[in-house]
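Here's a solo chain for you in structure tokens, the form predicted alone.
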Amino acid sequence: MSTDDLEPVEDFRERARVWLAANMPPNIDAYFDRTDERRTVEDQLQRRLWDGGFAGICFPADYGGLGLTPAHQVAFNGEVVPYDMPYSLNVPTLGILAATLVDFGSHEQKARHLPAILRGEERWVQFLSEPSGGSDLAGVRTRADRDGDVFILNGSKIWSSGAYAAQFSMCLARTNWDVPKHRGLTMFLLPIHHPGVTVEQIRQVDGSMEFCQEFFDDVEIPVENVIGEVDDGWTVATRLLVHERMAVGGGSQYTSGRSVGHGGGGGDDNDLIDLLRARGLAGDTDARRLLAESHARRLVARHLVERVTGGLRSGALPAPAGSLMKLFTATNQARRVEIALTLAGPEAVVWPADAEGATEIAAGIGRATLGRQGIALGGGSNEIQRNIISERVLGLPREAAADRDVPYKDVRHGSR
């Protein structure tokens, strides 16, 4: 469809404004709430968006989306700020995995899953990282061996956020050991609650159990569940990571409402203002300077997202430039949490928010402090982002790699 045939952005914005006011509940700042109860609420909110005709704004119309432009998505995101939204569906289901399915899924895969995702009926996670892999994603050792019309999957994945509560995954496995590591990988569409798949939750330092580890014991995957081409999974994984950095950095056209990178993460400055007033620091020079720094960082984050996404869509910047947003978001969030912790003082000790002397804002800052480095690791560490920026955006020489042209079966591992 020609853009001339699409609903004008301002007409869409006005229609969304009226519909949101009549149909969506007020914002309750539940972005970091990952409880089962909250997931149920968000699935229902996503269904409400679908029924109202506002789900999947930039997803293809042939697969349940609206087929509109990024400008329509930006307009919608500007209108949803006062309302509660299905935040946890943004990452990874919509912004990362559904977006990758749009790019590489077969017609049958997209027709079956994209409408279900947009209705809030399916949550997806990524099975990429492994216990022994670190940041070397191409060093995958989970294996999938062809046996007629199926692949037999064995191995383990880890750090899969919310896998226990999801229905499907994209799983990267090694299908060819006779070629260098980047060339022998395949991406699979894998039902999570499937014979041979065991999901174990991992308790984190803040008491939550969002992270999971998965174990695969002779799991049968039909050949038609291959995403992209056999042995070309690195191409799919690379695009998936581009989508992840866009989503986490705040520049994805596939997410509705707030994401980590919208404003740089780390909470709302209004909360910090309320905190200063509650602690009697509204006139304190140092406190006001920190608040001003936080606000400035939020403005820089917003303008960086606009600059990079605009460059990507016009072709002025290459796809790896999404790492600029991801890196800034990660470093920015860590700094903003440090600022919040300094302003909260001893009240940020993690305790129940209803305990004597506690405040919800300060308790939230304490919890955020415990997890402040998470975004600097997920989707590739800060060091990986710097390598990508230097090599693929700036064109600097690549780092030396001893295993670059070596068949993976001959690569030395720590176990031998």
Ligand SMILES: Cc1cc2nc3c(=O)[nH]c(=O)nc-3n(C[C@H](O)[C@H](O)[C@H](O)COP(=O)(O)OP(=O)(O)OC[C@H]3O[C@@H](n4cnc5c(N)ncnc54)[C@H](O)[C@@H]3O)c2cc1C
Contents of the next structure:
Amino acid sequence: MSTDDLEPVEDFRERARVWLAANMPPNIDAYFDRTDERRTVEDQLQRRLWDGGFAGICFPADYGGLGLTPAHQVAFNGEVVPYDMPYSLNVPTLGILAATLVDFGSHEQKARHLPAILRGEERWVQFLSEPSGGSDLAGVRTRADRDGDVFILNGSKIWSSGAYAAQFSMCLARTNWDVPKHRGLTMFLLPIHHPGVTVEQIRQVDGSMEFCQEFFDDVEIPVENVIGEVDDGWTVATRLLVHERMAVGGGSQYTSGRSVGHGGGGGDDNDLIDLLRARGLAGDTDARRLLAESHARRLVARHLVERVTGGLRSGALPAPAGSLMKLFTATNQARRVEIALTLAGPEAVVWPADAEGATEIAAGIGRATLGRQGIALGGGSNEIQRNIISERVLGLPREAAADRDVPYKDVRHGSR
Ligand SMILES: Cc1cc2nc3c(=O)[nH]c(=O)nc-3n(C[C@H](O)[C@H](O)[C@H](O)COP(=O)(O)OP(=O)(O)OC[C@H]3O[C@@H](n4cnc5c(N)ncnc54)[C@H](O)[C@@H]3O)c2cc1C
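Moving on from the form predicted alone, please list the structure of the form predicted together with the ligand.
All chains and molecules follow, beginning with the one already shown.
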């Protein structure tokens, strides 16, 4: 179908506006709620989008999507702001893993999983980072050894967000130790609750238990679960990371409504204005200056996301330019949280909102402060984004790497 045959964007927007008003509940600011109860609500919201014909706007029509354009998605995103949405499905399930499955999945994998994801029946996570380190992703040591029609997986992954509550993962493992590190990897579609897989939750400083570590003991993975080609998992992983930077940066065509970052410009400044008033700081020069900085950063974020996503779609910018959004999101978000913390003062130290001494207006700020560096690590740290921008966007010389052309079995690790 040519794009001329598609529903015009403005007609789609109007249809969506009417449908959303009649079918979706009002926005209750549940964006940061990652409880199991909330997850169930969001799965149901996703099902509602599916039943109404608004799930998977840019996903292929052959696999349950609407087969529409990024412009339709942007129009939809503009309409959903007043409504509650299945935010936690955006990242990583839809924006990262389903997007990667569109690019590299076999017909059978896509037919089996994409409609189920779009109906809100499957959550996916990424099994990339390992206890030995996450930045050097090509250095993974989890191994998958071929044995007839199956691979046998052994090793461990860590920092997988929400794995305990998900059904499927994309797991990067080493299948060939005789070639340099980037060339001996394979990406697998791995059911999480599967014989030989142990999932342990990790308690974080704010009390949440989202992060998990997985241990693999002789896990059998059928050959048909390979995503892409055997020993070419680096190509799949690289693409996955591009999707991740787009989704985290707020510029994915596969997510509906707010995803992680919005360039670090998510939310609005009304809460801060209310906070300033409540604390009697509305006339305070320093406080007003900080409020103005937060507002300016929010506007810059919006324009940066528009500009970078536009450049990526038109081809004016190379794919690694997604790192610009990711880096800005991480630094911007951290700064905006710091500003909120300064404005909230001592009121930010008590949460949740119903705790003794907490004020509803400041309760979320202390908790957000503890997590403010999260985006500076997840999906690749700020330093790694700076490396990518300098090498692959600006064309500066590549960072030295002693292990680049060495068979992985000969690469020295740790104290060895
Ligand atoms: C909120 C969040 C969600 C996450 N979700 C997932 C997930 O779902 N699945 C998953 O697999 N992982 C996930 N991660 C893990 C994340 O991908 C890793 O934390 C990240 O890749 C960094 O790896 P590391 O923590 O092992 O740090 P390391 O790689 O050990 O790095 C330590 C420090 O050294 C710096 N450094 C490393 N190499 C270089 C270099 N070449 N040049 C300059 N500086 C360098 C890093 O920037 C960092 O500051 C998540 C992390 C966070 C915070």
